[in-house]
Amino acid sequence: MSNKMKTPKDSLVTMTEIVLPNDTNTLNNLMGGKLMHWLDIAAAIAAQRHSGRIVVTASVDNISFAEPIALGDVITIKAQVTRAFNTSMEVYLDVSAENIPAGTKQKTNRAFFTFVAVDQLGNPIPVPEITPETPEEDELYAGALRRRQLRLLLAKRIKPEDAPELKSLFFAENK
């Protein structure tokens, strides 16, 4: 593993799948669990690219289901590390679905996963830092600290007063 500074594009994964009959529910739309499986794979590859190590899924914060994905659609999953902490990495995933015969494409889902890099014995190990390069990467990078603190707060691993980035959500500002 290299300790050199990395960028989000160093971890970028683009994964493409076609929705087949076995992937669908009774409405002929992609099953959410199948999408979550594909998201976990894409996110794990991005985290491995960033860390150069074995990674394990630590949390899945949120998967939004904005639009259904139909039988026969081609989905594209883009995943990249948004921020690296000590041993963990947040991965942002963006999903679009394309109906090739109709010539349409739409954004359907987004998600945030957290992975931890581990050694051969499963012990957490440090990961390289990351430097955002674009305005979108800057925004995801900045938001990652708030999302991390919220994850830790919900898991009862920290108290609200130990989450300074979230203070405005919990305490009214005194003016």
Given for the second form:
There are 6 protein chains.
Amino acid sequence: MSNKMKTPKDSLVTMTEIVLPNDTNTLNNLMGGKLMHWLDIAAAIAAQRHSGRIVVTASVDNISFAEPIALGDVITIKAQVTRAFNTSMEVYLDVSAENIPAGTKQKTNRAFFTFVAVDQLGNPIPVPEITPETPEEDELYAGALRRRQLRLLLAKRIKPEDAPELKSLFFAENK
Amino acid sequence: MSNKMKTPKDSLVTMTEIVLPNDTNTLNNLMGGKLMHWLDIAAAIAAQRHSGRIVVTASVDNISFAEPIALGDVITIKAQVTRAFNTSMEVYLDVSAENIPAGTKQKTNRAFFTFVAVDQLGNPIPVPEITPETPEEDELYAGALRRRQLRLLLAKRIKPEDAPELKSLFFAENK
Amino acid sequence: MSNKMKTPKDSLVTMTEIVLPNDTNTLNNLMGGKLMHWLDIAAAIAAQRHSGRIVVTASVDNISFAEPIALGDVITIKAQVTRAFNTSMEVYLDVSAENIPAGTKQKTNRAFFTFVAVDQLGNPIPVPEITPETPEEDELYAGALRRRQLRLLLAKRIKPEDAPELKSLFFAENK
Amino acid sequence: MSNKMKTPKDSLVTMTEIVLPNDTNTLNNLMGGKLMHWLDIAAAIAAQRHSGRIVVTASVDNISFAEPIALGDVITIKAQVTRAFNTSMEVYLDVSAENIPAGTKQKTNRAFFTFVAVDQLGNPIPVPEITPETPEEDELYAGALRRRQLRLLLAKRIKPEDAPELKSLFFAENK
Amino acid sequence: MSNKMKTPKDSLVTMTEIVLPNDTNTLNNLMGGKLMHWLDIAAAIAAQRHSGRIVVTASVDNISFAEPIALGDVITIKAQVTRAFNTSMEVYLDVSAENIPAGTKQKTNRAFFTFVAVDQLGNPIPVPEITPETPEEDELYAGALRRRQLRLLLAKRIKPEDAPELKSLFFAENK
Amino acid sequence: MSNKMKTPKDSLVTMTEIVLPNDTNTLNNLMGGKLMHWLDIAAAIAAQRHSGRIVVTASVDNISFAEPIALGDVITIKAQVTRAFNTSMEVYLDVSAENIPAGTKQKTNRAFFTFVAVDQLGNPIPVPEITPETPEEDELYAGALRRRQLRLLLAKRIKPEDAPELKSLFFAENK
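Could I have the structure of this protein in the form predicted in complex with a further copy of the same chain, to go alongside the form predicted alone above?
To see the whole picture, the full complex is given below, headed by that same chain.
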């Protein structure tokens, strides 16, 4: 596989699932953990598509579950790589849930997963760069740097002064 | 169930699982999504124990997956509530993985999930307060406020100037 | 949901799955039955999208499994309604399998499922007509009549003389 | 394993399952895809019994799902080989569903799967011939040739003039 | 359903399964717990067939697992009721495992499960008596009384002097 | 791993599960077979902890299921080794079930599983001895000998006169 410049669309994955009884809690709503399981698989495929490599989950950013998703709903997950960082890739996921007979559809979650490309022994290996093509992809590409700084800061792998983009995001009004 | 003051230990959940073939990726390592599925169930039980209520996942904080966990490993997940906020509870999870025949054991992940207690109709309902009893529980209790501010900030439900504890955490050294 | 004329694209479903260990036989290849299970779910969602109704599987046409699909492969299933017949819909499914690290991708299967739209009691209920928009959709729309005759003939619900399109397909060269 | 002449009964497989919640759709009825998954496993075992080999699914003929099968029903699948063709075998499956507490039992489906015997590398390998012993087995044996012609015709691997038995079946009354 | 005298054969259940990856331990052998799960389902169906009722597991007798069963093996479970005791039924299960391509087959386990017939509220309800028809069924019928005494003794629901058949079995040679 | 004297507590395993829809029967209660599946996994981990080896299930003693366990209940399984016999270990399991929102908790089952430690080829291998530390552990340790005699007697591997402890248990009052 050539390491030519690739676009986010090249990595796009659409996954569609139905919420089955074993996926639900006592209120007959989808359990958050089951949704994360699906997100991880969709994101892994997107990262595979971008890198042409075996990939392993490196981290997941904060996800919130504001909307209950009911038994029988159809879940659509769209995943695509936003940006590559040497051996790692950030994947953006967008989740919507539909009750088709009721005619309702809502966006329920957004998530960012990070994957590392590895060789057969599990050692990290460089991945191609990415060229965003749309305004939304540009914004996701730019934001990826701030989210990466936040991840590294939360993991105590960098210090706040090494995260200028993050700081300006959070504390612009303090300047 | 009386709403008397409760301790983190009252909510402690220990979950033990073996990594089975369907839980693994091409490298025979546990998929991150499957681990998150287990974490969500363990955390939900801890939140149930604290609140005595049906609970629903509200959010999960950033999780990193630094260590591969292999097929056949024994996973131990310990979950306990760190702090309650009106109708929501933060749950701290600590994950370790063992290859018992090889005699190896390692801490692999830490995670924070937030749950909301709900009634039979799914409406939020207040939960008891919590009294930390050990230095580690005190620290988790104190940190819960900062993590909550970060969650609300990331969800754009508060502004940076409303998150003073968070700011001092990140930027103490700049003062 | 209005019963306005709808197009095949309105019902398009893309499902992406990874072949996991429990999906495979002794040769580490995907079992045909597991693939049919996924096809049924993808087709049901397409039929739901077209009809806006609960749907139940009525029949599946002959499927052949010419290409082995390996453990770890990424399966992409595309499903869309080809034609509606009063209360039933034919769904066309196209399956491809990729070994992304190896850089290989192949079309592996085509299938036709038929679904019936039903109300909450399980009684059949009319579905909207469909307007094909592309040459491929036109061809699938036209072929749906012959495939329906073959289904009815195989089910002994019509006689050969009631299946003129089917006859001309099979025996054109004898005329 | 000797390649002596074998009978359909030698390959008989009886599989019994209970319909569990995750096997059902919104109407609490068994999903067609789950039934096909069970059929594929039962048929594979019958083909293994006949051939004494690893087998892979080659095709499934048209199946119709006329009768809903409910949550909690007991499914009985009987599978036996009808005829062998060099390296392939046709397997006939008969499905019935019972609600034992209600005292009801019905035949719900008939199906024909075709399997190919393979060696450890997945290459086709000849299978023993079969000798039908009962009138029903004779009829299934005779019909296997017509069904095979239909499969090959649908797969465009033969032309209509090469399928005389099939033609006489469909168009006897035109002669 | 009439409560006429029934025979063990009336309740016979044959269940056939393939050992899949997720059913196996680190040595690629079937886990004992998975086999017990299948046994419980097969035995429940046999008890349903005898009683025509919903049934619940009351107990399982000592089972030993002397023979490893390998990934890919075909498991055949035969279950039939041996004797009825007012509202409960003892079910005998016989398990064999085959590696069909290797041409090996062995009996691997025997087990006895006891079920209670219940109404829709879960209250015990009388079941029909049974008439053994073969010498093996006679022996299982006679032994059922001793096994029942052992169960009751182990559950401390009877005293040793109330289990004369059991005593004579164990200690005949001491007299 | 050194073969130093170990205690029952060293092997303690706590497993926590929620009863999901697919684990339940028609009455929405946990199926006995599913519980046994969980018990086998919990017991295997305890035996692994004691022996530091791969272990295989050798037998399970009589288990009774007196109390129904409902959908949504939280199951807590505690497993620890009671005694070692050359290459085998007896594991004691204690099961309780909670309906947390209802505030109810009950002990539902006790069970004894026996495991054998094996090497990579599946051959039995000696395990460390164990030193009970509490009165309850002393009692379980003492009882293990009687239970072992009963197992061997039921498996017809010893004669009644070789089971003096068992005899005194059952027939103390006849002396």
